[in-house]
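Okay, so here's just one chain, in structure tokens, the form predicted alone.
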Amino acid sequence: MANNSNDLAHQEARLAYKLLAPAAIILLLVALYPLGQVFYTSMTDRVFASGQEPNFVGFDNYRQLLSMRIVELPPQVDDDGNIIRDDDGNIVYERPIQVLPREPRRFRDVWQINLFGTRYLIAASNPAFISAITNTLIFTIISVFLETILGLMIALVVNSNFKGRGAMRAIMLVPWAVITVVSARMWEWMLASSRVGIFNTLLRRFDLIDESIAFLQTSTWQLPSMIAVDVWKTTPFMALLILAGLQLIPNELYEASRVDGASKIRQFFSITLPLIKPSLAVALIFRTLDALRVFDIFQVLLAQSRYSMASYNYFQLINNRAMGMSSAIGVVIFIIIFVFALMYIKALGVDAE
């Protein structure tokens, strides 16, 4: 009897492989081959829209993008060897350009940190791309966190029974249905520092500011503005995916828990949250993947004043025509997304579900 069961299992496995074979072949043709081509191009100096024969440069594009150095910044000293201080008694340090290496490639100052009374420079050969990675990671972590919390709250509300629930579910999808470029332009007007900007108008009306805030021109406000635009647009998407998971939870579980005297909070942490974990993991993976590839709102609202990884990739390909460098950036984005996906799968236990 056991042998018959094993034979049946092997037959089912072989049938599954045969059914999956066409999809696997299509995946090889439409995904893996282009990806391999991008990997190869990233190791050349190919010029976009040019008949020039590319040269193989190995990992030089990656070195130009990712090379970083940590250099101690020495204080300035006078002719007698004494440390120079300003009028407030603070140490005057040498200019970064005087201590950063220029060969075999030039490094530029990215950050300065004080550690145990010593100032260090964190420099990069391509500070624009390092800043783009930082911008994208900060944008992704904060926006996905806010969208998940707000999406969960909205999903819990629209999942409950109340009059007009259907209309509420339709209304909540309106921001997500708006084309991203259109919503970016709309937010550009609202964030304007002139009378057109509704936020500055309201802040002045309630005497919260003395002068208008240039949300899209001031570096301090640029990233929060991008996060606000994305949270407004994409929270409904998270709510929709989480709502799909909530719909699968049987009401009998809640009824049994109420009989046992469980509170709403206890029901949420003991029933709702564990059972929506697979749906939550899918929502997080999809949203994080999109956030790491964010391009449109950065390009529309900030252009070249501040980059995401994808907008910097566009700049290298279209403006600089550096197709090899652009391909290397694409590979870096792919690796970062892949790492995030693995982290979610392991942390949320999706592979064990």
The other form holds:
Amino acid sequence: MANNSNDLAHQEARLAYKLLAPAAIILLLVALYPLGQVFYTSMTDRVFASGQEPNFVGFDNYRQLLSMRIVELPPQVDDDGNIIRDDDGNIVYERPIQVLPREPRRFRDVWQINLFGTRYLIAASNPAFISAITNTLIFTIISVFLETILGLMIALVVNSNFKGRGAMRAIMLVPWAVITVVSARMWEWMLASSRVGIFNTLLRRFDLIDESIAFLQTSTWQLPSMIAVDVWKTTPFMALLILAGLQLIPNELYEASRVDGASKIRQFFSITLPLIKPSLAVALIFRTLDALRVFDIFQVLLAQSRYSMASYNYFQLINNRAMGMSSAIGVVIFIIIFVFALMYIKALGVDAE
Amino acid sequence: MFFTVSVAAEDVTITVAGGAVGQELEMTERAAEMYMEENPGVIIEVLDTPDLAQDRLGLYLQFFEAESSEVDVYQIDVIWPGDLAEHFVDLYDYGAEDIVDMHFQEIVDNNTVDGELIAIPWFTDAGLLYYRTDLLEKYDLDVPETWTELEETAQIIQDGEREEGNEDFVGFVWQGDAYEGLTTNALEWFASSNAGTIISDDGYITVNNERAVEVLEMAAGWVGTISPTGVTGMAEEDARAIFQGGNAAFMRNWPYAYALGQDPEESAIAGNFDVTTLPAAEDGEPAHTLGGWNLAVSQYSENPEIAADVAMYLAGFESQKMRAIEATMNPTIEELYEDEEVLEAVPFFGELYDVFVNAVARPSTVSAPNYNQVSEYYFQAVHSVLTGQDDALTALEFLELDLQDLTGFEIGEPQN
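What about the form predicted in complex with its partner chain, after the form predicted alone?
Next comes the full complex, and the chain you just saw is listed first.
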């Protein structure tokens, strides 16, 4: 009897494996094979669109991309050993290029920080990629935060009962429906550095500025502009996902709480927010992973004047034809996104739902 | 028998990947129509490609990586033949001997890799200074010959025009975005100020020198004064839009902008501007970066013979003459510079002939196959100075290290 049920269990298990096999094979082919291929290419110096035989270089590409050093920047001293100060009494430091290591590769300062009266240089062998990572992270955190807040507000509004609600919901989706490259071109025009651009025209009309602002050319304005475009574009998507969550909340809960005398604010924090958490979590994960891969608006609006991780990858592959290097960048982006996904799953308890 | 007939009856489609800057696309389409009239059975499709050279290269590389037969004829930049030779056929195998002699020898040499003619010259380019004749007259000023004179003249006109109510008026527009175009602009500042040409012809890195620091500081000083702050995001067409709209006194651009600027339907300044040599430093000679495009036939084409014939027709006498007259695109055929119809339509082809034959080449041959990376390091360094992120000395010192690591060349002094 025991034997029999064991056999049955075995049979069932075998059947399960057989049934799973096609899916597993397809998954291997479409996901793991390309990923493995990229990982392998990242260990070579392969040139894009060339018949040249690639050489195996191990982790060289990764070292080139990610090597960082923290170096103390000594102040300049005169012949007597006194620290030189400028007219305002500030310490004059050595020039970074004189203290940064040259071997095994050249390092360049990305940031300078003051800590306990000493100045340190944070230097990278590939400052462009390190800046691309920080650009992308800043872009992701701020844009996803704003999109969530605004998306939640919009979702609450269009979820309430009013005339023309259906039309409102459809109109709300327009920015999201426009192809990104097209909307990026529209924004490029609106953000133009002269009075061709609507923003400069308005700001000057109301005398808020004397000189036109070059939104896409000045480094302080580049990231805020990118974030603005992305918030405009993807808030509707966020709102849509949250709206789906809102509609699942049964009306009786609000009625019951009203009877108990709960205020609107109390209702929001005790009923609405906990109940939309699952859909909010899904929306956040979608948007964050999407934002980390941001490519189109950076490529169209900033091209090579400021990179996101993905646009840096593109230019390494296409312009410099460094296929090995760009594969390594792809792997790094993959790992960063993977880490974010894990953090979300842990923090929001998505797997427990 | 039946089979051959049916194949012959079938039209052959040849796809030409060409540029669309200014009137380029229209010109190519018209030459293609001329060819199709003479050769029934061949259909030429013109594929319109991105304006920025590196975006166009990116598109081409994707076709090459896939060994795609989708495009038969490619329009390629003068800086690419060395890099891309493996993807193109040798045009000598398709009868190019007969026509090659009429083209400028320098460009033919540039397009010859290991004895193979990779591409047929189509049009040549050199950076020029466009200036407003009416405004120079209005303020009683001369055409500037040095960079300092340009700064002063541009400033006077800009102040005057803004005072009169045109708040958007600027003195000088050029190509300052972080792309290949900035390399061509900055190379002109460098070469005309005895600061070298990045990497010398004999393979020394000459980019970090005192004159280069001065030159970069000078150019960075233009941004936000005689040039708008937005200039660090401008390419050819952005500069042309401003100049043609009557909102700039001077512009650095290629010859194609001339015909468009003289067209009263397109331009607010038709008849009120002219072109001349670019300014130089007090002790330097004007320098004009050599540009230009060529036609190459894909190795992966299904009909290389017809494709080669199309390429040679498009780059032939008739087509180049039409492009010269209607779109001021410089011919690569020497004879056309003495052609009366051409000279009547575009007088400066004759006056500035020396500029076109003596243009300064980018260091693409000496640094092949790394030229694109060299250029990227260079324009990023220049761009970081223009936008104020780095000081000129630091940018050049790091640029020198990067070029050393990339090419393995020694450091040298610029040759004057």
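Positions refer to the first chain, counted from 1. Just so it is clear, the structure is predicted and the values come from calculations on it, not from any experiment. By rigid core we mean the largest C-alpha set that fits within 1.5 Å across both forms.
Lined up on the core, residue 12 has its CA atom moved by 9.1 Å between these two forms. For residue 21, the Cα deviation between these two forms after core superposition amounts to 4.4 Å.
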